[in-house]
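Next comes just one chain, in structure tokens: the form predicted on its own.
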Amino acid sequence: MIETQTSRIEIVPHDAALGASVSGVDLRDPLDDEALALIRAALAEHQVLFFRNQDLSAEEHLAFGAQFGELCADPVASLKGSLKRISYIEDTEERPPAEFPWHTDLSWLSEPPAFGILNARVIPDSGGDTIWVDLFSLYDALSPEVQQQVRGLKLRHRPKPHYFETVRVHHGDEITDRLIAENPPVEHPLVRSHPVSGRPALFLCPLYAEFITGLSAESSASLLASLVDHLDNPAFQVRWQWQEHDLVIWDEASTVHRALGDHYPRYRRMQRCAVSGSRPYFREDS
């Protein structure tokens, strides 16, 4: 029997709402069509895939990501004429962890990323876990009355003012003003039909959420608060304790995530890229 890439791959679901560990593959090597199809199917089913012992250079990381689609350019770098596709998250004693609230990356774009990919380069001896939430299961767990209420609503997404202030400090007025002008607030459906399966997910991003359109300020704040509360429920989560050279790829359309900052002041360095996505939509027949 001839051994193939696919025959060596093992996928083990986690005992959690989402997530699976994948072994038997070296992501420095290109995936053949069958292996790529297997991993794509596993990602669609489990939403987050975890790979241990993947020591990828920046070039290898980008090559892996490009197998899933066109890679996203950093919005600021693009305005400066850069083709930058890779970035780093570095936590130091001088630069504490951001500890962003629950989010899906760049939801303030008209076409947010489809997948996020992180490779752990330096990991502290403790702390710094990342948690993902299953937005399919969260929507399914809502009462029929609340499901009916949120279907068809739209949530306005926009970066917080601090983001633009930081860009202005580091990149100047011209780049910041163009970034604001070319990225006005966007309205995405609060319930999103998944672009592959069509399954409905609660497309909720507290980091960038401003308000639900069409509701009073009070009603919007009350509904958002009640929905956001569900994100902290461990029944909808998977938590990952990083080891050096772990690689994780996740579906941005059906999850939110956040990284814990409890490793401070220890050093942590993560290498990341993202795969371009499509404009979110909702169909009642999904």
Ligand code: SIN
Contents of the next structure:
Amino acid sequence: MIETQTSRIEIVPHDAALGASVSGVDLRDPLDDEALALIRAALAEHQVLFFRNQDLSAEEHLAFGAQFGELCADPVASLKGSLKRISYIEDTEERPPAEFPWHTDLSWLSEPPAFGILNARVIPDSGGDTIWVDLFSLYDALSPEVQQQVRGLKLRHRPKPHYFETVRVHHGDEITDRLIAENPPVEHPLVRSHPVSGRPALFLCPLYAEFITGLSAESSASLLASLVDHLDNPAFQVRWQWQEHDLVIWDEASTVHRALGDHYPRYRRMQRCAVSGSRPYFREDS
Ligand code: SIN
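Starting from the form predicted on its own above, please write out the structure of the form predicted in complex with succinic acid.
Expanding to the full complex; the earlier chain stays at the top.
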């Protein structure tokens, strides 16, 4: 049998709501069409793909990401005219881990990213795991009455004031004022049809959620709290214990994630890029 890139790839689903480990491929090499289609299909099916032993330079990381679509610029970097598409999450003794609550990246943009990609550069000897939640299963697990209630609702997304204050400290008034002016709060459907499969996902993002539009403040807060509660249920999660040079790619439309900060004060360094996405929508027949 002739060996091809595809014939060497092995995909093993995790014993969890989502996630699969992929082996037999060196992500420094370009993927041929068949291998790329296989990995895209696995990503659509399993939502998070884990690859061990992928020691990617920033350029190789970007080249890998670019096979999945146009790469996203960080909104602050683009206001500063930077073409940089790679960024780093660096936890040190002086700069503790951010420990953001559950989120899908940059959901406050009108077109949030489609995929996130992390490559672990330096990993502490313990702690610092990342957990992803399956927003398809979360929607499926709601009672028909609650599904009916949330379908068609819109959730307003916006960074917390602290984010803009931090940008102001680091980048000054002009950039911050433009960032705020160019990114007014955005409303996304609370139930989102997946852009590839059409499958409905509960598009929650506690980090950036303000309120559900059209409900009283109280009703919005209580409905959001009851939905957000489910994110902590391990039945909907996959948890990844990082090793150096792991690469993980995930679907931002059907997952939220959060990184634990229990490695503090030990050093952790991640290299990250994201692939651009489209405006979230909900279609009743999905
Ligand atoms: C994040 O987006 O919260 C970072 C994920 C990680 O560092 O594992």
